[in-house]
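Here's a solo chain for you in structure tokens, the form predicted alone.
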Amino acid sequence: MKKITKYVIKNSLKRIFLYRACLVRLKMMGVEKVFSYTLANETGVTSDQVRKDFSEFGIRGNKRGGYEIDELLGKMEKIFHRNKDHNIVLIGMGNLGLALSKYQRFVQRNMNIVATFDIDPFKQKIRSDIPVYSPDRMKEIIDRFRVRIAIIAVPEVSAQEVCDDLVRLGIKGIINFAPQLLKAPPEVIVNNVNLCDELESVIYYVHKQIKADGQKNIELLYRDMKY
């Protein structure tokens, strides 16, 4: 039975991911060893919060003596399986799925762009590093680079017939950039980024301060009258 998704990433693998870029900071700065409460400085949380989060993750280490940098980070990528290539396929080659396909990171990071789709015929025949299809050929590429992992960036009204075809390819794990929250079965994790969502709580946020920050300079400048 298909229902609306929304994977959440957990808030653990979160902090793993600030922990991780902390850490190759470090490294490229020549340090060998950190402590959790180091680490704990640099993200914003707590001594505690740190191990409690690498335990969950199977990560040990030796309070006294802290961490090795090395260490942390081999145990890192194998949270993430980067000892392995992973294939994937991208659905829309408008301007944000142009835009992700030449993002030079996903290479560094083990994360292969191996096949983008698109309806227009004119973009089927640009010629480029990745390859443009047709999207009757998804099957075909999908079962040829036994491919798990696909991104969706089509437009809204296509975004649901696009991830029914998927999920009947045997895609198991979806990025979805449409704004829409997609319906798939239980055992599909889809991730919906609506990167306007995503502005507007940074909007959000930012009103907020400035609402507080004026406030506080009011209450300032009344205690500084009474004086």
Given for the second form:
2 protein chains.
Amino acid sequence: MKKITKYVIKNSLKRIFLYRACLVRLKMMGVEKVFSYTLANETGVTSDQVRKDFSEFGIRGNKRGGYEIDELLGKMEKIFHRNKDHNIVLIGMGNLGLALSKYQRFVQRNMNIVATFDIDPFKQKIRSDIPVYSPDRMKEIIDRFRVRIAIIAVPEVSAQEVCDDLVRLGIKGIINFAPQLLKAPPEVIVNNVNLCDELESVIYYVHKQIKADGQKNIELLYRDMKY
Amino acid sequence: MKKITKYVIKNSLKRIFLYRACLVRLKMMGVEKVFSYTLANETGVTSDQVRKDFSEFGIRGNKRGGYEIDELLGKMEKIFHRNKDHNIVLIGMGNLGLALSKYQRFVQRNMNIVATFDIDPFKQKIRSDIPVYSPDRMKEIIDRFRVRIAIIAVPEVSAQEVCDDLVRLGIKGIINFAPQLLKAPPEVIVNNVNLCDELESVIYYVHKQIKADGQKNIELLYRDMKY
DNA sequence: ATTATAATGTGAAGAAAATCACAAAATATG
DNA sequence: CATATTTTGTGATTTTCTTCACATTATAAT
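Alt. form predicted together with another copy of the chain, vs. the form predicted alone above:
Complete assembly follows, chain above in first position.
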């Protein structure tokens, strides 16, 4: 059945990403070893949390010796299947799609956008490293490159249709930038990234923060009044 | 102290975004009322969860009558401070920055990018609805438009520097697209959006899914063998 | 008007996640 | 080599989040 797959990235996984980013930076700085509290300080979590997370993902260090950065990064590569290449297709070459197609960091992490698609024949003439095809060639390309992951960057109205097509063609994971909750079979992973929501949540927390600060000031005021 | 502020969007808040997207769609379809289970079905959560979330955010409906969509959306507007306009600056007019500056949906949600900045004098000549300034005019613009929220879309290497500048100029909330964990004072909200991580987590869950499916098939096999 | 029904709202229970706390192990020191 | 120190890894505890279950209330039916 086609349904909403409630998909939320686990917080522990998000923290693993944090740790990795941090490790990459430390490595570049010439550091070779870290302790749980090093990572903790750098990422804003507790050292217990770091160790619990490592334990969850089967990462072990040396008692008293901490963790070898190279070894850690190697383990993480495995967790994220970075050892093999991942062929990806991108649908929708609007502003965002174009930007994503040029995003060099995907390649650096073994995620290769092998082709992009757009219904607009004008867009199909964009000259770039990655070819822009008409959607009717999707099956051919997906089969040829054994693509299992897709990026949706089409307008809201066509997102669900594109998603249905992709699922039919054997795509197993989708990252969706259209502000439209996609319905897909439960075995297909759909990560809905909503840029507006991300920005709005910043506004939400800023306001909350400001309110909390106000409250704290009032409390301070009351405290002062006692004396 | 300048430190990593561990900032994670609460899952309940993310669900509120889901509900809202869903409500907007239902409203467009002419629906006026919803029940907790309507939203639950549409968003892939349980109806209890919907009611608990509403309760957390102080949203109340009518027993037996469900919720008026208009009223719900009104309450949500208040939660996200959509009643007032939010002036935003964007720093970095590379591929992603340019795409974000053209993203119409921000405006539709009362989030106005009033100015963008780039050190590249060539970029400053981009002609678009939103002006591209040299970074040395940041103070002027931020003050004039009372900007409190910023979008960082600069390369990794300059992200922290830009962040420091923004904080100094009174910015209270940042959404950061550079793949670099930003250090900021704890009272400043920083939402790090890492596109690679988002895509990689899809790959992670796809592989997990495939592994789980394999396991299920093995289990089925064993079950069959009993007969 | 009375009864039946269907939905909310929320304490209680259960599950999951984070923190605590300490034994075990590895390294350093004398 | 023995002892002290430091850090890991993980059960136990606490906290947070989710689900359950049902009293309460609004609407519908008779």
